[in-house]
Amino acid sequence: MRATPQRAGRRLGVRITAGAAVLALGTLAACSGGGGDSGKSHDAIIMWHGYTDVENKAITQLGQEWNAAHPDQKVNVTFAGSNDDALKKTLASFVSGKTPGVAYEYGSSITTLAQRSQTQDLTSLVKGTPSFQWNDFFPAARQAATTPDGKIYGVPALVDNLALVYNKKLFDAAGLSYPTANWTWDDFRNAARKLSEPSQHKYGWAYVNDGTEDTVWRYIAMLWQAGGDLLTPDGKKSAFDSPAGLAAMQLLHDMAVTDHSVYLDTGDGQYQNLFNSGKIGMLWTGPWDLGTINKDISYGAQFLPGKVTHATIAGPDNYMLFNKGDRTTAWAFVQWLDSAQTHLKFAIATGDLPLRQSETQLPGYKDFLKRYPANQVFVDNLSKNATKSRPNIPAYPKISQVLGTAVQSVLLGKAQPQAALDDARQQVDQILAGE
């Protein structure tokens, strides 16, 4: 359990839009100056991926544990750079001509390459192989992983949700009962106003105002919490602008210009230090978090306090393929690299969640439990609360901006919550409508 900075920089992937990505594609392609073979390198297919840490550590042991047991279908495992770059990087490799054969890519990047002849589309070899057992993976990964049209460009590679971790020592302070299953958004205010003294700099939450997909990937968890969501089931209208979308902005208003229970963070991670040093009674978070809470630190982790439902968000990436000539082998291998008895030794290996439901029934899985016990509600999360994805299309990240930018004008008290969701309704259907 530790955070990584691919994991930190994973939360804000959809910061990379299209448009940003295609910029920098021109920039790259005018300095490889082009070529033409398939990404192959010493008659093994690439793999690309941005793990650091224990991650390049177990990738990297896992390519070679592929290797020697298959020596005709070798796979050249490479650290590629971050992942926040991938997509960038992807682009960048359809102009050279030097295209991964496997790369790992933010579920947020799903759209832009899936409209690129290089993609591999997946549909039919995930539905024709049955061993494969497609819904054995978690549901929002599924859907991570598939178009609008129902064409599946992908296989995960990691998920993730957000969850309460919360002080105990805090909490005991306070008079406070720990957090339950139960809790209700009224628990959860009136438990981070008694945690707070603004005078004194302490605060009961604390949430990410710089604006980016970090700040609105909450609201969206509290917006489904409330029984709303964000666009028409057809996806070409908004649909935030309702009830849900409202209770869900007026607990942020209350909260944070009401109650002063918020601190903002900027989007420098501060909230992670103040978490350390008691200033801050409760994170939402994901696993990737755990790791920089000091060792001092009793903490604990809880679903999120609910309203109708108690959802989270998860932000699932994929393993996509791109060249077609190497199709066969990179197949076998993401086949293999998502197996449940392989993926378990990686998340024993580095603490990431379980890809498949039916990795927690393996014997080894008690293993994981013992190495990262707070993982459990992250893990039960995959199952009962991380239903939904954000919608795998080309304008989320327009969306994602406009959204931004209302929920940072409530926070901050420069807007009303309805006036900031009448404004990002507008906005958010003229960008539906290609306007």
The other form holds:
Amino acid sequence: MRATPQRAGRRLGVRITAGAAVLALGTLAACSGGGGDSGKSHDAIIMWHGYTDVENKAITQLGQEWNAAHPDQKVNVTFAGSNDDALKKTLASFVSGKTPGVAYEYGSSITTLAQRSQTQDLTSLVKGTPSFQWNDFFPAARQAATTPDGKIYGVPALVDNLALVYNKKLFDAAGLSYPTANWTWDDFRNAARKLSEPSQHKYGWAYVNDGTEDTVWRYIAMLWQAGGDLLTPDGKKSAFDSPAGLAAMQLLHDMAVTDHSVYLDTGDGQYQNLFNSGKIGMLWTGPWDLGTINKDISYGAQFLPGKVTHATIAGPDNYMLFNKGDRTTAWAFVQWLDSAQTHLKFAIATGDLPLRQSETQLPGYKDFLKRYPANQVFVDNLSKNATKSRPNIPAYPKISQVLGTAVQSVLLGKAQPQAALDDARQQVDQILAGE
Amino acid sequence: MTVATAARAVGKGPRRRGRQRGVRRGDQFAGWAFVSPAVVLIAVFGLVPVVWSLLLSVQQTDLTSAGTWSGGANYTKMVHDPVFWQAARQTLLYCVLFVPITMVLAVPIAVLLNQKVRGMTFYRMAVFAPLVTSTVATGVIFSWLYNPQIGLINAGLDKLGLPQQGFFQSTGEALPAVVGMTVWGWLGFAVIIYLSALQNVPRELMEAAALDGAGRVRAFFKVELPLLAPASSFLLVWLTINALQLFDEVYVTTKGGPLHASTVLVYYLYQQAFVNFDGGYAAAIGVALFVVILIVTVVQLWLGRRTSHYEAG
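I've shown you the form predicted alone. Could you give me the structure of the form predicted together with its partner chain?
Below: every chain and molecule of the assembly, starting with the one above.
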């Protein structure tokens, strides 16, 4: 059969496209093969992090230190965009094949990443390396690195928690005594009311009200303080629609809607500027905010107020390892990075909290506290009040969104506490039942 | 009426078709060669993603591991998703507010900038500046201006004895507040388009109008304004497409809140794809948006061709 000219042209087109596709695939394969997925390779292990400023400097310095001491096991410590995007970038790297050997990941990302074949299960390495001293890490950090089935998919990269940070001058001016470790919710609410002056746009407290996890985790701390919990112990059903959950919502409602003593931040962090200009008396925040407080503000830090307990919530992050490049080097490097001596150097440079209990026994720890006196409270929180962590289940991001909406609607006075809880319970149970 | 039909007749097909028939094969090859880089780019960055989205929208996928085919499940979910419909309504409301306000405000400003006054370059630059300001900077500035507690706008309202507003923190005001911010950002673009259209108005026409005894105002309404029609139809299409794709401004200011009050379709799509990693559902929303934009654009272009009597240039 003779092909018409038109057809021949078309077929040629097809052949060119197909050829190009094969070429492209070949190139891709060549690229991804270059990393040497197994065994030893002389390429440096790539470690992604999203640190800026002081932390960036400190981690880069540590990378150089490691490389100087281990010329055969080089590591390339790379800024890969803000940590906020770490999960997205890592997932994208799975598709492109340019996966790093190690990456800094938020604690909440573990559920998503643990399901991927590219992510290394570290259980046998962590448990099989006695010198790593897994139990030396603070409990919340260990929980955050472990999936519900008991497998370890990360090693601690950062621990933090929330404490009450207050402006001493504003307390003096209002004739209030400083918060104590035994403060109750009532003490807290009264102080916030006395510190507020709506006509002068002064507020006792600030609450991030953008409906994201930033809104949710302060509520979870309150839920725990009242003796409640988010889910049933088996993780199959919601448990926050309880007297404790209601008490926490009611406190938010009373302070934001009735007292008008709460500055509701839309999520752009203006509460920091307002705290610096003396417009906000108290924050529930972590060590990362201390660096942004102006030098001329005299502030103190205290445990969060309590009801049944003074529970706080921790947001530990992990270093996760991927099936890429020389895994022995990656593991050795992370072990070194997580050792008490190395991390204390990092902590002194950045103000990050110690990762290990043994870190607080090192002689250099005194320098750390001298440099960051307010951190004492956060460190004490680690062993005393940060005993629970959020459930490491795949559905958590969705649950967080539902709770974010519920808390937001109460803070804005759009829903009564009980109604918001009922609505959220229904949705969360539906999510947990698999929709 | 007669003018309109005549213009339409002139623009009709035969002439174009005739021209095409005359093209020789060699010319055709040269033509394709010239446009091939653009064609490749459009195919790779335009067509492939569209087709891929279509495929994704009938799968359950988290975008990185292999998905499973799910037929119309994502579309069924979409139809029964109240937040999707809320986002769709809000996207529409945003378009209906943003596009006309921008265009109506731009005309008088363009006329003012078309005068011969000292320092005109400065004024033109001042109007154009918001367009080249990064969205993030715009967002931060407006977050401060709109701040309910310490914002400049509320301080002004206070001075005037008017009640304080919640803006980004109020469910009723968040979307209008975004409209205000984006009108500010896009006004310069509309003004520039109108300005160039105004400068293309033939002098003779204005002189003839003046000779016929038309005052400045009358000349504007009878001569200049009708001649702005092609610019208007271009702006209508362009601004509407942009409005339907609103994302950055929402992302940097309200994050779609409070309580979804400023969630628009593209923001919702982003949330589904890159927060929930529900790629299939996000693709379905994208396909829905694509269809809407296609329809809106076709209708607008068709209306524009029917109503503008003048060929540009």
